[in-house]
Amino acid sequence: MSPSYKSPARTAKSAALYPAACAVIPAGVNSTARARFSGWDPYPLFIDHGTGAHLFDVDGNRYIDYLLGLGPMLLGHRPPRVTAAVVKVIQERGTVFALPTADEAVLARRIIGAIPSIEQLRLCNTGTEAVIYALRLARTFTGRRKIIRFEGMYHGFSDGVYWSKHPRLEDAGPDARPVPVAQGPGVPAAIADELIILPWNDVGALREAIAREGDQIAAVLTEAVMCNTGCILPESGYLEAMRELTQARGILLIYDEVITGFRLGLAGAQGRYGIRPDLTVFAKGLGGGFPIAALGGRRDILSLASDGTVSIAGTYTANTIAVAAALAALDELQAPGAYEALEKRCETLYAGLERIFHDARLGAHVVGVGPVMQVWFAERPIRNYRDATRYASHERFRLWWEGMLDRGILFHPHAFENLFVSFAHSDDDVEATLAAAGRVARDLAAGA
């Protein structure tokens, strides 16, 4: 790792703010992904403001932003109509009532209308909350206790699933049959008995686990596209096989579409790939930059919450800010041609990057679907977490990140995160990004 940024003078104010923040905030930040040990080394950038597809740090540097708050800013920063809707509802109505508003059902109907697998839904505050409730419903509905989840995926920070996200391979067991590894201390060890950890993109491993323990498995919890170890696409037939195997044994299929929901189209990844899960969790793409999540799915499963058999609670759930933001965001997302224009822009960006890497002979390839992608500096395809750990060069990615940052292009410094494209990115932003990428690629090829 580089001991400093490529041009540290550009971020002198961030450097000065960081020690003061560390004095009162552990690690100086309020989320792990912003910490120095997550790649923001030697200090995270301190941001002043964002507008559209651009961020401005406290030193006055302007960046074309592909970090996008780790995903929520699908419409860009401060989208005018969403911002106006939120201001209006605060000024005219209030924020939290502990009683329903009519707008909650309006939002539910619009989500149900967009996603074929959703018959009923409950709103939540975060993806983590929604996953907790999804698993609670699944265990109650099936009467079983075990959950299958996949190595390299992240489903929130609750004790029940904060396992085997990015484990050390020496702790994680054999490739074909990983063992649960807690993300850190403080997670009760007994939870391991309720988890079956599998490799992604391995139908055989899934089939074997279901044959072995199917009568004890309540649910398979998965992303349709792995978006928490870079961007890893499902291999042909994999998602279809997962649906068939779970359905045959009465195992619920839960899609975590916190990242892919509303990002890969109005119907998310499940719409793109033509799969109908039993339950789905949404969050980041739904709120136009404001915190909101949703848990939806089959009516017979969600009905467990109708009489309180399964409690789904939350003081701030369905607050007027979140609901107004989501309704305004859906107005933007449902505009005719919106996704088609975004996809075209992404195709231009991805094809341009591929051409740049090929011409520079850097041994890198771009993997993306819709407006989420990652660059893998690897000589072979990456199909699961262990491939990413063994074959992707984090050192080369860091140099790539430093060079792009120095030229005003911002994304996360860790190769296991993603680059996100927003509806606010313009053709000029893409052109400027490719111009910067070309210069950085030439520098890397020359060893500069």
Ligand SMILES: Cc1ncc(COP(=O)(O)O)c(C=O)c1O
The other form holds:
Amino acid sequence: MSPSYKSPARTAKSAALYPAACAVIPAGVNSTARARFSGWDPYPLFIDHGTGAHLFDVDGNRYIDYLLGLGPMLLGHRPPRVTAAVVKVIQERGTVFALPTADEAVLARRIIGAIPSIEQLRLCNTGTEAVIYALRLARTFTGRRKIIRFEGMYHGFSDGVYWSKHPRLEDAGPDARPVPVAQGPGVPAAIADELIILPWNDVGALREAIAREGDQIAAVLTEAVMCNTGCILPESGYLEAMRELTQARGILLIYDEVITGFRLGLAGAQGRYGIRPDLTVFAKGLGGGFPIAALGGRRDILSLASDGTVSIAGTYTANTIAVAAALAALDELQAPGAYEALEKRCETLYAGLERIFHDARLGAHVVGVGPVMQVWFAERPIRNYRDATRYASHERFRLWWEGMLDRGILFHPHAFENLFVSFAHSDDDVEATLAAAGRVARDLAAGA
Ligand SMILES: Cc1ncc(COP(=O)(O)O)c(C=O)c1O
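Following the display of the form predicted alone, present the structure of the form predicted in complex with the named molecule.
Okay, now the whole complex, with that chain kicking things off.
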């Protein structure tokens, strides 16, 4: 049975809710990625509830969910242990005190114990906040002002970094030396002067920028896997070279592990690739679906917050709900064999998809690491944002997305987002996904 936009009777309630929401909420949604103009065309599905790896929309359609709230639902929807911990803390303790609770240090110790580069940490609410503070610490610590960030990455919506996420190539300068492009209006133009935008996966461009302006550069801010232009893996030696080049010039290396943290293993991407950044930002993988972020790293840098030299603040930071949720989530993540089982399921899914695309001669390939992946409809490897813009077919991706949604498989309609697999996805979910993918691939190959 099809919940397709092509058969709107199956999503009639979403269709009716959408104009009503648009009347009172700009674009009818509360975040850009959910908007019609971000691909949920002609209207976003309105969700009734989620359970485990499944979502149910207001029309009663059931989906196997690879959107996972764009990342936070790593344990699936309503993971029982997290839900129970949150309910308990609300009923027995309260939520916000503007004073510490003992559990905050318990949580900090557990994160520090799991990730070698983290010597101290502060909790925040969102990735955006944690990135702001990481940059503030880096500028104060080094006494420098410029930040290197990479075209195609997203580090939150603050003015300081909301640049060159997905710029129009006409505006973005030469391939080897991009110019900063504000991701939208309203961002002060003067910030461009604080940023150096580079192509990712290009050691030469990084080396050259550091040679040219190293004494002004406070930090390199990067994901270890590019997760906001689909999924792009680091080329062999790139992350190691970045670590060496930054260290040699006293430039701090900041890992944005908002997506990869606690997802590519308990120690995140840095654990997987064996890199020790100076500062790291975590968020989506940490809270079992509740808003919490963390900013951690070297003690000598974090100590700038010890005496208030750098203020790290927030009314809701370390609220009891977030802390209880994260502690319960860590219990799940640290269960013996948990990541191994997840990785095995992902391998089955990715290998199955590869085989399907190959057999259908679709020229598509799967790029994934741990439970993060994307399908590129491209004949050649994608190594950075410009490749993704030039060589990947967004039209084909759209047809793939529509076909899968028709068959009850949900993920974001834009190829620059990701598919996420949760700890709650079962072998049956993977099997059903591959069965659907086989049919969609055959349709695409036949030009249906
Ligand atoms: C890599 C990365 N960094 C930072 C952010 C911002 O996090 P938040 O939405 O929690 O502010 C995101 C959000 O998608 C992200 O993917």
